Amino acid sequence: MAKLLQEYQIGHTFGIATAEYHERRARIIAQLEKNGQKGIVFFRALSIFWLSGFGFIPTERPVAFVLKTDGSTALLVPRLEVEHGQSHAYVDRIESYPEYPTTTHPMLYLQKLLGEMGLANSGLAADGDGYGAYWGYRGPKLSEVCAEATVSLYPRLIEEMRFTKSRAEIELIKESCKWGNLAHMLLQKYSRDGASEIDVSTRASSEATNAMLLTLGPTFKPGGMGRVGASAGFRGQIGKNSYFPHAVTLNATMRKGDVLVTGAGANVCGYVSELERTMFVGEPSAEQTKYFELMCQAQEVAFDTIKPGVPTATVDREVRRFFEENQLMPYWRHHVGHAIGMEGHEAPFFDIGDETILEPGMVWTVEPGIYVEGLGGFRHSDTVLITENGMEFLTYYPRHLEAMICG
């Protein structure tokens, strides 16, 4: 076994290498050059470990990463955060500021440092005018401090660089989609009649957790911003509850004859994966399994759309004409799915008011959901990605009516 572990071990690396990283700053530089801009600010923690691999705790003291066309680099952090940035960011310099608010506030720091790196009076780019307002932060906005540079905001840059995923990020939701498995598999082992809603979720998730680090060895770092290992659970929608696609956790107690909605997944280096299932405690209802077959059918109508060269609109507009003619719209409560990769919800999306292409290296979560009130709600999801020829499922739990009984 210890010989399995390590040559598993040896044969796979996690992680964005750096050229990854020049690769998506020459795309932003490519942009900035077309439209004759100098250098950009990027305030999101997201795009910052996009960037450059520095994933930290937002809070109300704010972080800053600048990148010049000509390839520099440079991240301004809170002094709490200057050892963590100068161990783990991918960045020519760093530089910081005491605390936050302090006497001298921390968006004067930036702007010493973009006019030091000859960007406070020319054309610059952001992705917002200034900090988020994270936990109470307040502050100027970027073009107030640097008055004399013209700002040009692209709040939605790497959000639509981000649609299609490189070869080394979809390995990574591959690799979620492997763990999130096996959570979602003693999620269902532990599920039975009297059986605590909170209890099963811990059990299935630390010890889905464990295997995976166990697995995976000492060399594995898991990155990210998020919570580390996998995760099963329900958020609550058990029984008559399952009937709120968003439900909260209630700490509920399975009885015989629950409907159960599950949710798993793993972060792995900062890429997630989306695994739900509808389960059911001891044999269901004839009702029960009428709505479940209709809600495996209409995912299948979505399987059968997705292909690319296909506007995401198109998607959703089949799944809701299979809704209408089964006469199950007044069970309709949200669209068909969406994008999945860094954050469990990502654009695009499968919705009639969407029209984005679907291309090769999308991954999306396909989760068409029916919900009838004092019964239960229906719903699976699968995170699949898009390829030359349809698509691929990246999860690949059981999906049939017998496969989905507990207890």
Second form
There are 2 protein chains.
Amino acid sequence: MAKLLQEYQIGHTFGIATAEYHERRARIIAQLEKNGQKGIVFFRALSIFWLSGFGFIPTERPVAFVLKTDGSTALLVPRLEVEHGQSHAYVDRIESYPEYPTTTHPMLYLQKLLGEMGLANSGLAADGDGYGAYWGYRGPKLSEVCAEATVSLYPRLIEEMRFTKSRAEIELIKESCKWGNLAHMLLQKYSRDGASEIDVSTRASSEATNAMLLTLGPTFKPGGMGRVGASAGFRGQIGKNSYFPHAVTLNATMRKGDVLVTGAGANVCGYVSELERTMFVGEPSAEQTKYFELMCQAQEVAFDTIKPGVPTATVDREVRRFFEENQLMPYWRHHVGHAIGMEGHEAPFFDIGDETILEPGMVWTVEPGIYVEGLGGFRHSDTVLITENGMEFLTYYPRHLEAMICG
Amino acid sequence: MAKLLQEYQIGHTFGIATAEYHERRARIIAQLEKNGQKGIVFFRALSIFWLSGFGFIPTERPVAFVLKTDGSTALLVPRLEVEHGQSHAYVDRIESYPEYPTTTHPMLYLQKLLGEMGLANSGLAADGDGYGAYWGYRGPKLSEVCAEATVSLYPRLIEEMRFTKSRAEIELIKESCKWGNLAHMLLQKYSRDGASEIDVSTRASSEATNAMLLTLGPTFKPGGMGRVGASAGFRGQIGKNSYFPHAVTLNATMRKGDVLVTGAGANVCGYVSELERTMFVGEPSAEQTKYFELMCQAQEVAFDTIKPGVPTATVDREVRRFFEENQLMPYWRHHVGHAIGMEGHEAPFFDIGDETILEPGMVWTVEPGIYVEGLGGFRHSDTVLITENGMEFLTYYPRHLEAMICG
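Let's see the other form, the form predicted together with another copy of the chain, since the form predicted on its own is already up.
Whole complex next, starting from this chain.
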């Protein structure tokens, strides 16, 4: 079994310890036993990473992770990932298939592996009925290749286990917030009249990434599945275009008077955070100031509502009430926020239709937005942790108007 | 209907013209009519972009594009994308739902839209039976919300239409190759003994991106769904770690004698390319030189085999024969290459199990690799176009040993 990185790196304080992988698996096993199942197959790359520490590039070649109720684990990978898996995956056993598509389908190798593990004709759980359609992959369903097993699907199992974060996970998210903060500081420093959106963004992101890696030192391994390092940018939300809540990068040039809506974060061993700010190139107009202040107040309404035991829907409902009381509904475009940890957005949501109750250890973005046609968008996003008594800011960038002026 | 970017930008020579969107849709309509279907629903973001020019950030909020056999089109988006869609999507009609999850599920808005379009109780095609599990989304199947329609699934329809590229698409891929070449030149320039993998990669990528955007000018809109600009990097394939064909970035420091396996490309209006090279920090050893030359010869075997009318499997088979004849099978890890255009990998594949026949207008990567434990990986990847008579290199970076020495 591969040693996990943090076990042989002196001074390396980040990462998920072996015991935590065992604890995650034990929770799954308890659920399988309750349902009378002998094992479970995971096809989702992020879930495989979460259960084994194996970060890899998902392609058309399926990867599957198998967990049995006796605690034993196996990983099925394409031939090209065998040694990579041996070095980086925390699993008992690695099996491989030569290639995809080749002449024998990878799912038949999975069938054989499940047979050898005694799972071919048992109650079998899975996160999906086969590998998803990705980069040209096609193949049979798990229930087709394991026709003698009773296959039950649990697509939300890992997602729901990830709602509440462990102490180690929270530390990684906090570390992500630090480097997102640096990237955002640099983004603000370089934003001025005449600056190019993409130039400012790539400069801030690469300088912050390099500072992050020099600071954490050579024993730090970025890990995870996604983009390496810290980043900050605008995603096209420059000037009037900031009116689009989800614009895409447009190669814009900033001009005096523009509203800028930013986004920053960093990937630390697969964990992320979200920091967004509404900034101005030069002094904001009276109208820009008005909507900026209302947006900050809407975010305060959310902060004041967030505490353990409160339904997530209540947070969205209180913010909507603030929008209604201030005649802001014409400028409303989206709910208050989402959970965050390893993906850009995660369930559950601060949304009137979400039925989750807030619990300590959950990590959320808080980001109500106001979007005024012809003027711009107004949105701060902060990442916050639910604590025993309320909430704690994990992002700590200034939020007030005077600190938001660039150039 | 939104004007497409290239229609109002003077001097903007890149992009897909309106007529090409009509031509793409006409091919789909012909197929629907053959199958007796009145319309089709697309949920995949990339397919929606390909059919409407609407590049957006896929989230837990589903987006659906509907095409009827009479040529009419509609887009269902969340409220936050309405104005963005109106400005950027080439469609007749945009409908929206307030938010996800909220109190009425987005799929019920799709049900209503399909009813209004006269598709609720007809033969209906779709690229999937509902929106995929993405960023916490869950919802009913299309066949459940349209119980009176006969829903037929065509998950591969757009993928297969994209096998052969149009003239405009080939131009975009060629433009991508240029900026990938620049990023790679800078990557090589900065690679030397003691250099940091991530520092070299972020410097090369941001400088190439800025040069690309200054060159193409302010009328150039990056477009597409993915990362903006040009990039080059190593993805952890530094020194002995280059032995892993799909390593992940490890914050490595380059040392004299290291093999480096690189990757470079650029996103131009949603189109990409692939350029990979095997480089050396300082002079390569005799053993490194041996495997480098064998790798180049394996790539030549592929180039010599590629021409219209040849089965893709033959290309892989010929390269495997070369591996066998040279006792290289212990170092074999993957097939020869994949189609490319808009995604990192696309079907079909240069693989003994692939049944596609090469046709003019297809674009492929050619990248047989040799992986020697303790020594490193050896892989060039070039992007090539199938022509009437053979193939044309779209990537044009030097391939020979003398040009591969860094530092």
